[in-house]
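Have a look below at one chain only, the form predicted on its own, in structure tokens format.
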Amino acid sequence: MQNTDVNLSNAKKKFEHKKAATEQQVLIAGGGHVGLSFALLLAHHGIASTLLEKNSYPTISPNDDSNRSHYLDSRNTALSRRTVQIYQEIGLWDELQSHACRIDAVQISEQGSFGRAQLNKAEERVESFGQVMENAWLGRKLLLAAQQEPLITLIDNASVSAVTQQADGVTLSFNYYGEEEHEQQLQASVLVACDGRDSTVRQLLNIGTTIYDYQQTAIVGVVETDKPHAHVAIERFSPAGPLAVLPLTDPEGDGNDDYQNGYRRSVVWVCPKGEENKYLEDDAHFLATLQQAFGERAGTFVAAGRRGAYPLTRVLADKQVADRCVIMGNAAHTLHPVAGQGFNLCMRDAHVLAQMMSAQVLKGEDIGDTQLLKRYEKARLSDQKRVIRFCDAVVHGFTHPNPAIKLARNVALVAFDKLPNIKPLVANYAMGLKS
């Protein structure tokens, strides 16, 4: 296994020796979790790609200490069962799973109300409902895999400046901030933009967005409780918004081993916009607020780490295909974090497009054909719309103060918990198995 420093150096040398405009199959703008995952999916199908990232990638090595350096300081992502299957498909899950903590059960309730429901993996006959993983670990492993994959060329410190489309390809212009700043161009059959909510590529293509401000802020961080999590995720609804406490791994070892005590939990606390500072600056107040909201379900909240605040808005691209360009990830749809659907929806998008491009290559046809990309867009709309409707229904339905609506949703929770044949449908949906 090569040292990462050598891989990164070789990638830059390979880039620097290209002509001003070099033919590539796929260009990917944005090298976050979605962009890296999509590049790895393409490589799994034998398709080469060049990935441009505006930030500088860290220098890491496969031999770096894999233990968590900060017990309570991390952001985390809930990976659905379908997302786990996708990483298994490309042979990456064995590298990821040591820092993943499975979800065996999901408890759902509303603060100050009688409605209760629970999903249990034994009842649904699944290995788990998903896994919770630290973002830093996921990003580290995706980057290492991409750096070691000969079909992927990584170019960091690259800021996109222009997109020009031709009948048979697309040209991406960008400023490269290496030892000397200079503008470069790359050509490809297709450009896929995974460059985030405020996507530069989307703006350069004059693709508009529909934006909805939830008037909420998500406080995200890690806490410790005196009661083991037992691989249970807790979804709790309060007048301020939806809340979640998810199981995390212990500082060392595999988070899926039964012997772990598991006192670390990922928390997402939603508050009205403008109230975030009091939850960020005062640990005691934050812990007391969590305790009041969750009661004794998670035990006693005894410690809190550094937290981040993220304004919640829904941003939807008006279209996801423009000739030979595809808008993907948060550039296509940035969602409310309720139920942890956003990243998993992006992964299903990436998986479908990679499969469609692979089939196109096997037929010897144009990988950037607009009709192919339009078929991809149409194929994904149903799943996307369903997830967006679900997220909005949960957010608005569980924060509406009307007593009649509150009664109705609690009756619905009880019915969901008791009536047969409903749980499997919802469970499959949450796991990303119905798209």
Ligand SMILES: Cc1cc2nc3c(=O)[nH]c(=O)nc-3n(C[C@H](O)[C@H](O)[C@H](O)COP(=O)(O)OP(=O)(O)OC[C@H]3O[C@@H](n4cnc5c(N)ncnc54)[C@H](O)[C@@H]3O)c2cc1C
Contents of the next structure:
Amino acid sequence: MQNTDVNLSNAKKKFEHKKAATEQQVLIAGGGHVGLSFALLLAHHGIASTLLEKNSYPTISPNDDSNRSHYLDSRNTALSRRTVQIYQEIGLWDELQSHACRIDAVQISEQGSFGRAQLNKAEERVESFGQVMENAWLGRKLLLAAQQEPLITLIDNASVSAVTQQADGVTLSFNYYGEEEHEQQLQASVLVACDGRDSTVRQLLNIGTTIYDYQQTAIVGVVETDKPHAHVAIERFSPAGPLAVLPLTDPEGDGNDDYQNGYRRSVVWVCPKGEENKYLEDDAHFLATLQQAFGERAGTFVAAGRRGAYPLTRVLADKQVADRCVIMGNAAHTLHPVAGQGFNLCMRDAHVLAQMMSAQVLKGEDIGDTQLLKRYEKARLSDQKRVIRFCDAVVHGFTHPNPAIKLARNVALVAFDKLPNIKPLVANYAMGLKS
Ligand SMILES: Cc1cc2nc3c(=O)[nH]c(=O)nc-3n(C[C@H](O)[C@H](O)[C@H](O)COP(=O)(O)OP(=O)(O)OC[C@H]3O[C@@H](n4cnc5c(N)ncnc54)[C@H](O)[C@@H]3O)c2cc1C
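Counterpart to the form predicted on its own, namely the form predicted together with this ligand:
Following is the full complex, with the preceding chain placed first.
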């Protein structure tokens, strides 16, 4: 009897929570990977949202996988263990994992130096250090899940043009570029801006930024090697710039095991600004330079797909909350990609904010309350600062030409490899399990 009462009261609570949540709508500006993930996290807590995206979304049918990237043509993201856990929590990982490639080991070394270090999943007693996923696949599955979720309203072809903050809510104006072009307005309790590095919302709110130009460009592409990747991620520091070579699934394999055992690898190579063209145009030159910088640890690089170039700047919003508004994702912090931390950090932010909003709804309180938003910003600052410091330490520490600094970093790599207590700590940070 008692159990039934508890079940009934839980069901009632859930229903009331859902009702209260749908009444307090959240507006999300920007439907990239962070905006879509945040909307899905909110929906997991029963909170309704409306998401506006400037670009046009493709029509996706659930059983059509034909939009997968070509064998050597894709952009990829290394998802940390924590990000994988978050997608598991909202029931999406089963959909995503068929095209995710496990990272079982991480090797770090520097060209022409003695220092090297290795992390192995068996030694660290973890299932994996993370998973590498094609951006196109991730985006497609997030979009499909959002389209199928009744608590999410998606409006594409909609570009934010004005934000008006009131005491009890926020009004968002946007230009709609559908069949008929016109301006529209929406109101909600809170606006979350996920509209990228050059965020319009951030500018409309007069929130300044601190920008640092690394004077570097990331060359991104997919290569094939004659040796299987064996699930090893390799970080290599060369005078030409830091290089990350990550294992990828094989899209031409038939079944999960074949997908996992591939010869495809994702390359992120950071070069000085202005030198990108020589890596973009000629495949043979690119492969030869890559081989020289990388050595034989991945075997021979035999083929390369189309490369893309991304100028690297760090952009940090001066603040991440204003009355009834939150700045999130790349709009809040755009980082150097060398350590593969940017998206993973955004996911931890999104997870925490969705949880705090859910708790607020359960208390029957205002989801856009200034104190709540300030508590969110405070709760996230230490993790964000740590990741920003870590990325910059990797970029500057490993590219400094001074011989004394070079010696120090090699000694540090050897120490890292040998000292028993450091590896689990660093592994936990890299996996996003410690903040
Ligand atoms: C080369 C490279 C490699 C990377 N690798 C990794 C990695 O391995 N691991 C990792 O964790 N991170 C990685 N990152 C970082 C990661 O890509 C970003 O953190 C992530 O893409 C940020 O997503 P976002 O949704 O915040 O921004 P965006 O992807 O920029 O999305 C913003 C969205 O907002 C929309 N928008 C813009 N303006 C408006 C407007 N006015 N109105 C409406 N909509 C608007 C845009 O159309 C877009 O869809 C990498 C980055 C780079 C450059």
